[in-house]
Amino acid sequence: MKKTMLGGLSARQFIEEYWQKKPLLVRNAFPGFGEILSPNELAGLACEEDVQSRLVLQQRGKWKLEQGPFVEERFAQLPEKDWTLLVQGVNHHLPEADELLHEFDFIPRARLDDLMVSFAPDGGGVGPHFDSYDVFLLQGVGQRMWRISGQDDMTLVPDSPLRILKNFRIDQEWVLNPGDMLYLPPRLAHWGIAVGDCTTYSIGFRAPSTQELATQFLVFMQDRLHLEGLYADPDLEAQSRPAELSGQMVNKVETMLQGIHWSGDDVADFLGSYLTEPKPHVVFERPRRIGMDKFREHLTKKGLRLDLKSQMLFRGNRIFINGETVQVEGELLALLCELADKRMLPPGASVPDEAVALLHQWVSAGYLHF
């Protein structure tokens, strides 16, 4: 972590005083910060099939949303102002973007979502809104004006393709210059407006809803549930209404379902799998097949790094990678935890024999590269 990025605060101070509590503006958080990619390169990414991108335009007081991928000619048709191009998951495609995210390693990677990059000419933005997640807004080239509000009124503009706040009230306003950064906690109303051409880097931290977690956890538990017995009713009572669902049957099934239990280990395994599961658009490119002898040679000479799209976490003796789970011990566990933390193994790293086959399997799947 750069000493300047939290304005002189330690990571602990920032978390205790600001994280999920109140905004923090840091001037010159990243001294000399410029472009990771140019507007033309960003537009090029937005034309790729495996990249999530959006165009937001404001025309005659109304908001318009277009979803990518785009064709190159679309950008030549855009007006001179009042539009924004947003590209998600730039860290999946550029090593420099992935390196930027490492500056935020003081926040657990299980919370990290991705790096979104937006470009806008003068007046461009996505309107006054609020997010359900934490975000650091790092200014690249140009300037952007940020307006924030602690309002409780979250009424949205009806029939809009975007979640635009109907009654936005400005409490504070700042213009961010290159290298400045603004942290915003969840549900804080805000509105960013480009002052001339500008690029903004948004480091977002995921916050799944309780409903989403519950739904996905129950799906995950399907393969772990083993309930004995069959429905039985030797005490069946005769009914005058044959189509009526009896209270007796409801009570019996309720008792049967009370046999559903889970443990902390079940929850941990679910989270590891769920949080590393690739998004639907993510595809791993499998390399040309490499034999085990050649693999060992390359491993020693070149080391390994996680693919930019790979997600890897660990807890106890369990390793989670791209939705998969492996249980390991000893030297192998220490090695894989190191790989998860640093996202690479340097050349010449000591790799136990038991790790070679597993690493070879992950390289073959496209999860790792030399």
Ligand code: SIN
Given for the second form:
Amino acid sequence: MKKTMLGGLSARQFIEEYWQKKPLLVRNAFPGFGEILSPNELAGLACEEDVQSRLVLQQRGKWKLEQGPFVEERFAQLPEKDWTLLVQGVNHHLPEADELLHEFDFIPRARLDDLMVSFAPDGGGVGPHFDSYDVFLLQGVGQRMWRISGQDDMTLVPDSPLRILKNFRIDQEWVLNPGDMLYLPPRLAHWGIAVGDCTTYSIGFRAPSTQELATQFLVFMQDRLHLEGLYADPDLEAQSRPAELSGQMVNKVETMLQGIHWSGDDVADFLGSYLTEPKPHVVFERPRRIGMDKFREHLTKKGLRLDLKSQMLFRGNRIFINGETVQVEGELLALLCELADKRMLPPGASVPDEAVALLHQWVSAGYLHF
Ligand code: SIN
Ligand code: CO
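Show the same protein again, this time as the form predicted in complex with this ligand rather than the form predicted alone.
Every component of the complex follows; first up is the chain already shown.
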């Protein structure tokens, strides 16, 4: 963590006072921060199949949204002002972006979503809105004016392709310069407007809804449920209406379903697999097959790195990587937890024999690289 990035606050102080509670503006949070990628490189990413990108334009007072991937010519036809290009998951493509995310390691990785980068010429932005996640907005090149509002009125403009607040009331306003950073908690209304050409880096932390967690948990639990028995009604009550679903049957089935239970371990396994599951557009490139001897040699000489798209977490003796779970012990467990934390294993690290086969498998799947 950079000393300056929370304006002199420790991670603990920041979390106690601001995290999920109130906004924090930090001037010169990243002194000398300029750009990780140029607007041209950003546009290049937005043309790729496996990258999620959006263009937002304001035309005659109306908001327009176009989804990527784009063709290069699209960028040549854009107006001088009042548009913005937003690219998600830039950390999946640039090691420097992944490094930037490491500065935010004081917040658990399980909460991290991705790094989004936007470029806008003068006047560009996505309008007044609120997000349901925490975000650190780090100013790259140029300036952006941020307006925020503590308002409760979350009424949206009807029939708009974007979620725009109908009545935005400005409470505070700042112009951010390169290296300045604004933290915003979820549901705080905000509006960023480019002042000249401007690049903004959004480090976003996901907050899944209860509904989403519950739905996904039930899907996960389907394969784990093993309930004994069969519906039985030796005490069947004769009924005069044959088509009527009886209260007796409803009660019996309700009792049967009360046999559905889960434990903290089920929840942990679900979370590990759900949070590391790659998004649908993510593809891992498999390298050419490499024999075990060569693999050992490379491992010792070069160490290993997680692929930029890989997500890895752990809890207890369980390791979660890209939606998969393995249970390990002892030295191997310590090594894999280290890999998950640092996203790399240094050259010459002592690797127990049983780890070699597992790491080889993950390298073959494209999850790890030398
Ligand atoms: C941006 O325009 O870069 C930030 C979008 C946002 O306000 O969430
Ligand atoms: Co926002």
